Amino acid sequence: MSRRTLNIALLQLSFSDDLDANQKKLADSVAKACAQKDKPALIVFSELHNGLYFCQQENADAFTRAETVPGPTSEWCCALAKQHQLVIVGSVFEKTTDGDYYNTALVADSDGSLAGRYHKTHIPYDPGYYEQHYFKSSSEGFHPIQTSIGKLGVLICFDQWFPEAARAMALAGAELLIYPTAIGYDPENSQAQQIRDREAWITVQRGHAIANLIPVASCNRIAYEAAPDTSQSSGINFWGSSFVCGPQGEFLAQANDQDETIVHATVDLSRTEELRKVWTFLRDRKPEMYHK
């Protein structure tokens, strides 16, 4: 049986208020990637990486941020797709024109075209992460998107805690789920407390993997942020460590804590169908049992 594998690269990097010296890092950091032997098909950003992470506070002047889409965030990402002629799973905060806003993950393919999007569904309101003031929770369903290099189940973040959106994901015929992240260490926790939160994100979507057999990507960035309103929040030293396990939840590549870097693996994607035959959970399943 010919396989049918994936390279990959993750970019865990840090981000200034700078929009165009945050480009010019996705870019060169890119061209970076794609300079190694085992040139990626897919390379994935963090969330929100035009700027620092703004919903650590409700702040109306955050709004000027917005831009539609098509605009100049996924017009860029596309150029940088068509560029490198690979996938990228971008991120943007998009104002639509009936008024609504929305954290939105941009997939542009490799001919530069926009696949499509994804409106993030869980949205937090926690100390530091005041999400609900800024953007509106999707309706739109879970539903892959498609490219040219098979349909990917992008989500966002705070969905990675919700084992459902991953089942529907899986369940709609994605082959890989993909996770923008923007997520870190309460200064004010204590250092035990710090490393179970750490755990427990990286353990919960390993366990996406495992139930769905299917690989997870999961891209977060890295670097402390101080609060502009110490009375809304600490701050967030975000813990990076992003990673790519494979469908049994085995880890590929794992970054650390502390560093920007870029991650690389490679997915054998041809491992689902096989796993599937044995470990036979989408199929057993027993939705009419499930109530809440």
Given for the second form:
Number of protein chains: 2
Amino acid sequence: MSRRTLNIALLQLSFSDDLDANQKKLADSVAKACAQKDKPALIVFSELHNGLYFCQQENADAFTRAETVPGPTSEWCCALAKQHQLVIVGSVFEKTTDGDYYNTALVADSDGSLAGRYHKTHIPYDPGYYEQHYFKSSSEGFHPIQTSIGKLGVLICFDQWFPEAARAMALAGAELLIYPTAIGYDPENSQAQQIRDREAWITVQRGHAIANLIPVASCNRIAYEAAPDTSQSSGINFWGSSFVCGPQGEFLAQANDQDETIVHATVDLSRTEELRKVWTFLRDRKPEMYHK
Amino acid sequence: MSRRTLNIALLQLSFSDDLDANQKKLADSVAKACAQKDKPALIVFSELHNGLYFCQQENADAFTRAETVPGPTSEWCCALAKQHQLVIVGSVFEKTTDGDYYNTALVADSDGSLAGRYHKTHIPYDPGYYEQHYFKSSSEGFHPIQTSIGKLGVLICFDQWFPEAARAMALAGAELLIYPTAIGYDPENSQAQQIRDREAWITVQRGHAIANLIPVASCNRIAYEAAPDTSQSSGINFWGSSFVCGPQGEFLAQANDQDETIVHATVDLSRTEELRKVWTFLRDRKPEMYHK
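In place of the form predicted on its own, output the structure of the form predicted in complex with another copy of the chain.
Below is the entire complex, every chain and molecule, led by the chain shown above.
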């Protein structure tokens, strides 16, 4: 049987508020990833890569960061995807023409077209992550984005903690879950708590792979970012730890929590169908029981 | 703040088709567990502990193993619970008066009363696990069982693979998820596949802890059992690996895949409320989006 494998690269990078420098770093990293022997067919950026993670605090001025889709960032992603003949999952603070604001993931296909977008559904609002101040929650549900390389189940960061989102994407036909992310250690927590938080973040996503028998690719930013008003908060130490796991949650590649790096992995999309013959979770769901 | 801790013991044992010997082994193990410094307030048995795992094949004679609840096994569990002044989660092949058959978990409270029962919802039907031949699927939904030590979210084995069951129990107020289990290696699989299967089983359950921020206690049987008709199948090598994890999926205790053993752990039920203030997953669910 011929197998459907897919080379993936995740760009685990730090960002400043210099948009041009961020885009140059991303473009250079894409070129570097493509120079590898196993050229990626899919490259994932981390969440809100145009600048610092501005949601650490509530600040009306930050709304000026928003842009339309299509718009400058989506066009830049599409051009980069076409240039390198691969699929890119990017991220942008989106303002719609009717005045809504979304935390949006973009999928640029290898022909330079915009294959689709996803509006983040689960929006955090807790110390350091005041996203409900900025973003409306999606009202669209969970729909995989069809691309030249398959149906991508694109979700975003806080969605990671919700098995419902992963399941809905899988039931709608997603072949792979992809999470652009910005999450980190709270410097005020003990080291033991920091580790528990990070391990929980990794483990719950591996669980989504297992429950649905599809791979997961999760790309997080790295490095410490101070809060805009340092008197209010200790900032966030983004923990990286970007990873790709297979459909039984097995690690295929994993970055550390210290370094900017490119994570390369090859997933075998044929495994899903094989495993679902043995582990018949989708067949044996009892949806009529879940709301009793 | 006073903390609500709970000492738990899991009895990871092998069984034969000698009911009296099985019950003696369980009773002796309960006594042994209670002789520890941190006497357990909750003891969990593995799934269908009255005999061999008869669902390896389809066999009409095996229906004679079924019994009513209340009945001999539930009464035995309740007497043992009262004798040692603790809560026991047991398991039985139940036949109801109206002719239904269930894979049932029993909860015996420390006063000797039957606190409640749970009928398995997700019933496997795949090589080695022909449970749909024997058991009707529950039509009752997911309801925690109130006991003297708290609200127990009792599920059974194959339910482990379904985040929906864990979530429904948590939303209904379960303070702890408990899984009596009988699962093992397929001897015909490669060692690498055997390990992936076991690790997936562990990881997906840790994921349920994390997504709901409650501890998980999972008690599996141990040892190889041949199939009734050895010409049809290579049997099952039950992989043990019983474990207790905390509400962020952190291991508190874990058995190996070789030995009969008693797993002791102490969970801190107060952690759930503390964690849910920081990780606001239940608040931020979007149920109206999960069915679009």
